[in-house]
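There is one chain below, alone, in C-alpha cells, taken in the form predicted on its own.
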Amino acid sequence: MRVAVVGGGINGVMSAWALRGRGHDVALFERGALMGATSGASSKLLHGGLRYLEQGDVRQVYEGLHERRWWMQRAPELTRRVELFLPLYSHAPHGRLALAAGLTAYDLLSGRTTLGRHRWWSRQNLPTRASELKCDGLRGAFSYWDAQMDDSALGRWAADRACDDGVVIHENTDVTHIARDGELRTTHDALRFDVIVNVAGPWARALLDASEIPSHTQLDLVRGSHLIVNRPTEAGFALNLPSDGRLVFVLPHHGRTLLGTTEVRQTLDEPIVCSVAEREYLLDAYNNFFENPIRDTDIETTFAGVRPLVDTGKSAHAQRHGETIEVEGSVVSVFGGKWTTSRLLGERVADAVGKCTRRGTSRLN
C-alpha cells in the first residue's frame, strides 16, 4: 500500500520506519524540520518513567525500560548511562520505604536490561558527586540508573535509517487537509494514498478538525520547559518537590546542567517558550535542594516543547503518556506517546494500518 505519514517527530519517524518494514511505500511529510518541535525539546532521558509506578501504570514502565535498551544497543554513540540521586528529606512527600519499594519495582521490571541496581546512601556516606545537597533535614539519598540521549541527533539517526530502508521524507511541507478516502493536500499539491497516518503530535487533533474528520479523543496539551545552566554536574538528580509532588530533573548536559521540566497547560495559539514563572519555578526547585544556589544570570538558554497527552480529566502532571490510535476510513490517527517507546508505537501503528479498511471507525488504546 501507499502510505502517507504526517508528522516528523520521533513517533512519525518510527511509524514510517515500521511501515516500510512491513513492505509499504511510505512518504513522510513534516511542515518544518525533522525533530524541530516536541521531539527535540525533551528532557533528553530514555527511561521507563519512575513516577508512572505511583499512578499504577506498570505496563508503560516495563515497556519503557525494555525499549531504553533497544536505543542504547543500536545507537551507543548517542546514548549513555546516567546515575540519578533521589534525595530523601524529612519533609518529603514519600517515605524511605515507599521510595525503596518503587525503585525495587523499577529494577525488577527492567530485568536483564538493567543498567544498574538502586542503592541507599545515608547522609554520612553520600559520595562527593552528591555532596552539594543541602544537609538540613536530609536523611540520605537513593541512587538509580537510567539513560540520556541527544534527542534531535537520535531522531535524525532514526530518520536516516528509515531513509536507507526506502522511506521518502518531505521536510518543510505543510499538510493542510486529509480525507477519509486517502486524499492529502499540501500547500502545493493534492496527492492520493491508500492510508494516511496522522501522527502530528500536538497538532494531530487540529488537523482532524480542519479536515472535518470526527474523533473521540481529546488532547491535553502540556508545555514542558527546561533551563540550561552554566554549571557542571557529575551526576543527575530527581527532585521530589514537596510543594506539588512532582519530579524535577537536574541532569549533566555537555558540561553544563539541564534543569526541567515543568508541566503547564498550553494552547496551539500560544508561543511555545519558557515563561518567567517557569524559570522561577525551576530555579526555586534547584535552590531548595542545593547549597550553592543558581541565579537567573546563570541561565545560558531555555527551551520548551508541547506534549500531547490523552485527556483523562486529571491534573497535568497526573496524565498518562500512553497512546490512543483511532481509525476513520483510510485515516489512522495517533494521539499521545512517549519518546522512549516510539519504536513500539510505530509497530502498533503498522499493525493498525494492516487492519485498516475504508469503512468504519475504531479506537485502540
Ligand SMILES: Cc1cc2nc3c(=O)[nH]c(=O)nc-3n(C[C@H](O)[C@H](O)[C@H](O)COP(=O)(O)OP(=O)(O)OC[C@H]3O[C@@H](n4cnc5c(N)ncnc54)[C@H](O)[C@@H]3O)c2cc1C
Given for the second form:
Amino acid sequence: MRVAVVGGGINGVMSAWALRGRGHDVALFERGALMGATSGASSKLLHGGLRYLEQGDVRQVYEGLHERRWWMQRAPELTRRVELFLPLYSHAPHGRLALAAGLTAYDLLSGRTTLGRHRWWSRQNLPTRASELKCDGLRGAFSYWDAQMDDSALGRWAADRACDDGVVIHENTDVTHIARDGELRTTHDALRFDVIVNVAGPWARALLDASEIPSHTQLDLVRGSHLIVNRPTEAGFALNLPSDGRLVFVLPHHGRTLLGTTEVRQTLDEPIVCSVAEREYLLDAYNNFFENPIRDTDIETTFAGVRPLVDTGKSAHAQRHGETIEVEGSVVSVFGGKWTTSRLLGERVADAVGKCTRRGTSRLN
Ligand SMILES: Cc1cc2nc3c(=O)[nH]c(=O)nc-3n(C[C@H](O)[C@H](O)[C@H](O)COP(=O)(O)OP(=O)(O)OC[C@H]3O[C@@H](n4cnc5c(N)ncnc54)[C@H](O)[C@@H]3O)c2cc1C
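The form predicted on its own done, now the form predicted together with this ligand:
Now the complete complex, all chains and molecules, led by this one.
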C-alpha cells in the first residue's frame, strides 16, 4: 500500500520505519525539520519513568525500560547510562519505604535489561558526586540507573536508517489538508495514498479539525521547559519537590547541567518558550536542594516543548503518557506517546494500518 506519514518527530519516523518494514511504500511529510518540535526538546532520558509507577501505570514503565535497552543496543554512540540520586529529606513527600518499594519495582520490571540496581546511601556515606546536596534535614539518598541520549541526533539516526530501508522523507513540506479517502494536500500538491498516518504530535488534533475529520480524542497540551546551566555535574538527580510533589531532573549535559522540567498548560497559538515564571520555578527547585546556588546569569539557554497528552480530565501531572490510535476511513491518527517507546508505537501504527483496509471508525489504546 502507499502510505503517507504526517509528522517528522520521533513517532512519525518510527511509524514510517515500521510501515516500510511491513512492505509498504512510505512517504513522510514534515513541515519544518525532522525532530524540530517536541522530539528535539525532551529531557533526553531513555527511561521507564519512575513517576508512572506512582500513577499505577506499570505497563508504561515496563515497556519504557525494555525499549531503553533497544535504543542503547542499536545506537550505543548516542546513548549512555546515567546514575541518578534521589535525595531523601525529613520533609520529603515520600518516605524511605515508599521510595525503596518504587525503586525495587523499577529494578524488577527492567529484569535482564537492568543498567544497575538501586542502592541506599546514608548521609554520612554519600559519595563526592552527590556531596553538593544541602545537609539540613538530609537523611540520605537512593541512587538508581537510567539512560541519556541526544534526542535530535538519535531521531536523525533513526530517520537515516528508515531512508536506507526506502522511506522517502520530505522536510519543509506543510500538509494543509487530509481526507478520509486518502487525499493529502500540501501547499504545492494534491496527492493520493491508500492510508494517511497523522502523527503530528501536539498538532494531530488540529490537522483533523482543519480537515473536518471527526475525532473522539482531546489532547491536553502541556508545556515543559528546561534550562541549560553553565556548571558541570557528574551525576544526575531526581528531585522530589515538597511544594507540589513533582520530580525535577538535574542531568549532566555536555559538560553543563540540564535542569527540567515544568508542566504548564498551553494552546497551539502561544509561543513554545520557557517563561520567566518557569525559569524561577526551576532555579528555586535547584537552589532548594543544593549548597551552591545557581543564579539567573548562570543560565546559558532555555528550551521548551509541548507534551501531546491524551486528555483524561485529570491534572497535567496525572495525565496518561501512553498513546491512543484512532482510525477514521483511510486516516490513522496517533495521539500521545513517549520518546523512549516510539519504536513500539511505530509497530502498533503498522498493525492499525494493516487493519485499515476494513474501512470504518475505531479507537485502539
Ligand atoms: C518537556 C518534555 C520532556 C520530555 N522528556 C522525555 C524524556 O526524557 N523521555 C521520553 O521518553 N519522552 C519525553 N518526552 C515525551 C516525548 O518527547 C514526546 O512524547 C515525543 O517527542 C512526541 O513525539 P511526536 O513525534 O509525537 O511529536 P513531535 O516531535 O512534536 O513531532 C510532530 C511533528 O509534526 C510536524 N507537523 C505538525 N503538523 C504538521 C503538518 N500539518 N504538516 C507537516 N508536519 C506537521 C511538526 O512540525 C513536528 O515536527 C518529553 C516531552 C516534553 C514536552
